[in-house]
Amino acid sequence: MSSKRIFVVDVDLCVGCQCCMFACNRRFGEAGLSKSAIHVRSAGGVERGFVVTVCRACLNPPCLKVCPVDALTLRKGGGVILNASKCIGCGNCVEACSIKAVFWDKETNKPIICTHCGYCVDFCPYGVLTLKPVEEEFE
């Protein structure tokens, strides 16, 4: 079974509804947006569109390299998996992410990192996101 990864198909299709964010947060059985691993924000006014920020599943993730307690492990197909019980809440991973796709859970004092489960994809009404198999040469 190949690994899958979330891709932004066409950011120009995004209307900023944040359905993807609500869906991601719902994985935790909570309402709101505080635990979402995908973020949508304005690019500077409605006429300029929106920015969709989600982990790009780096093959050599900078967030992994800076974790002092090995709380992050390499995910098959790219990106990382967080072992929250090992995490000390230093925030190095947030600072290391070049696209700012590692978010912070203020309640647990731990990072929120996309696991590429694809839950958000099913709730995007405009086809902005897709979940695709990772090419075998990248696994």
Given for the second form:
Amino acid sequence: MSSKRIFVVDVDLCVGCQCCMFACNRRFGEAGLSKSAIHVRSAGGVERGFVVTVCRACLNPPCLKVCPVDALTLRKGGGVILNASKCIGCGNCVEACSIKAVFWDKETNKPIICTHCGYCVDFCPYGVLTLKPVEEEFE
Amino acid sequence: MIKDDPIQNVLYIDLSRRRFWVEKYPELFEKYFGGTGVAINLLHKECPKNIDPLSPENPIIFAVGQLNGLFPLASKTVAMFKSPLTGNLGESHCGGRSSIAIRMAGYGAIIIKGSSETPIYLTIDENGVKFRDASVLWGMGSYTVGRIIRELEIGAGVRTIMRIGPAGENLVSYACVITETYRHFGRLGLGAVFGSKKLKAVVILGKRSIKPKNFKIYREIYNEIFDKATKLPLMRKYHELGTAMNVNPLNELGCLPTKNLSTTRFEDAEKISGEIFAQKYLGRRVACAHCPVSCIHLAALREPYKHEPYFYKTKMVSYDYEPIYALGSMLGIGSVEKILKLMDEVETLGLDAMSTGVVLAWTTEMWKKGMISEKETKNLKFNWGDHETYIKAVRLIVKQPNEFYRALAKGVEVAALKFGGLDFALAFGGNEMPGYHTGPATHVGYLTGSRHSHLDSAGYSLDEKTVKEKLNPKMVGETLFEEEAWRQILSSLVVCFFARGVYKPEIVVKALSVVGYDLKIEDLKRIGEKILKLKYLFKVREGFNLEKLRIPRRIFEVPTPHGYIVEEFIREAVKVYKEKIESLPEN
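I have the form predicted on its own already, so could you send the form predicted together with the partner chain?
After this comes the whole thing, all chains and molecules, with the earlier chain placed first.
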């Protein structure tokens, strides 16, 4: 089976409900937003639409390159996997991500890395997000 | 309540002394969940008797509830204050990102007291409050101030930006507070209370998490609510045409207030229907934070610039049924474009659209009857459908250049007491009328509802459901009382009233089990009644009396689907409601 990742199908379908953000947080057994690996904000006022920030599963990810302790390893299909026990919380990965899709968990002092599980996709009522095999399409 | 839930933190802000502190109220939140239930208790405590609503003593209370941040459609914030419009209970609900931002910043309520000598805005996060100078922002319209603060402050996506326009600064009694550009603490004049404190804006941001008691059950109930919210036909209607879908059916039924309720059928209703708004103008639909419904409808208004050919601007204007009624049919404006232009002006100035429309409708009738002259109107000539005059008039209401506009700025009742025309001044308990002339129940609801809002007890819905039946005052009074008492629970959680079909009592019981409650539906009903009683105690404390309510004669002169309304029926139903309220224990 080929690896899957999250795609933003059409950002103009987004209504800004942020149900994806809350869904992501629930993966950790909590309600709220502090552990969400996806972020939705307006593009300068809701009338201008929304910006959906989520890991795009780079095949050659900058976040991985700057980790000084090899806490991040390449994920099959792109993106990275975090080994929290190695992570020293330096935050280099957050800085390195060009699209700012590495978020920070203040409680654990570690990055929040998208695992491309697709749980957020199930809670996007408008089809903005989808989980698809990596090779299937361009963005 | 979940153990150590930060909801019990109440943030106090004193604008006069530029100080803030947090007090914990675990018992209060345990007993009343949050929202309305908590806010009314805090209002009793923090608002001294008989104060001027525009004095520094008037507290602004924002409260969220235990379900905010946990469940979808729990997306509202309750504001409480003493209303400058009615002189008693001020309560207004708003969505946008306000409730999530307050909850995620780690507060259950925020109380703003005192007043600043110079214009100010606040930035609130989990660490407390920053007092920022707003001298430069003072005088700005609501869109512009939002645009500036968006750039100045951090937290895009997890913040709310509440602000007022010039109407609030100039203390118009029905000035609103705007959040996220298109949502409002609309009714009862919170904007004027902000203005009286020289408070231009409040930014709140946060990104916390909350641990539910039993995570497995939490997920199950979450999914059940989410499924209902996204699949039920009753929620689809809010999403598709939105509340504007009401225009056509209400017109056909003969209950669309038109031209100051001189009639209930508008000849141009079809031209301003929800269908036309959506087909020709709908530019984008957006949602409140944590609500998949996306009922917010934004129309794209494309306007050419006059000074240069082929040069256009496209403005986005939010619309809903109530503003279409108030600034459309009520003023005889039968063109979407003209209504949008007027709505846009009202939004920029930061006025409540509903009160503004009713005030302008009364003014037009006064003009047509020759009861006011150019001296009062500053040379404006009021005619139904003339949106350009109405745009000039709303600016004058904000500027208040003479006695007449000063009176208009205090609401239609004050204006009519001074200039006449009380019989067709459509206010109930001092609050201007909502857009339903469906029968007796809706008016009983306007009179008895603790906010004098159609959403207090949904009398219009009772009228509509019983069109072919004969209503009796006892049934109307009791039904409205029960409905209003139940809604106190929803607004304490705080669930959007549009989600009342999803959050039925049995679902509420389940959702509350996730945060540690073991309650029965009967328990909830009792708590709802208790909250309603507390609200009434506040109203009565401030001089409100159900027996002394003025009923505008106009409502008896225009037929409804239930025929002509009879005054005795209304008075009797109000009496039944009053007895229900009085029969409740005081504590």
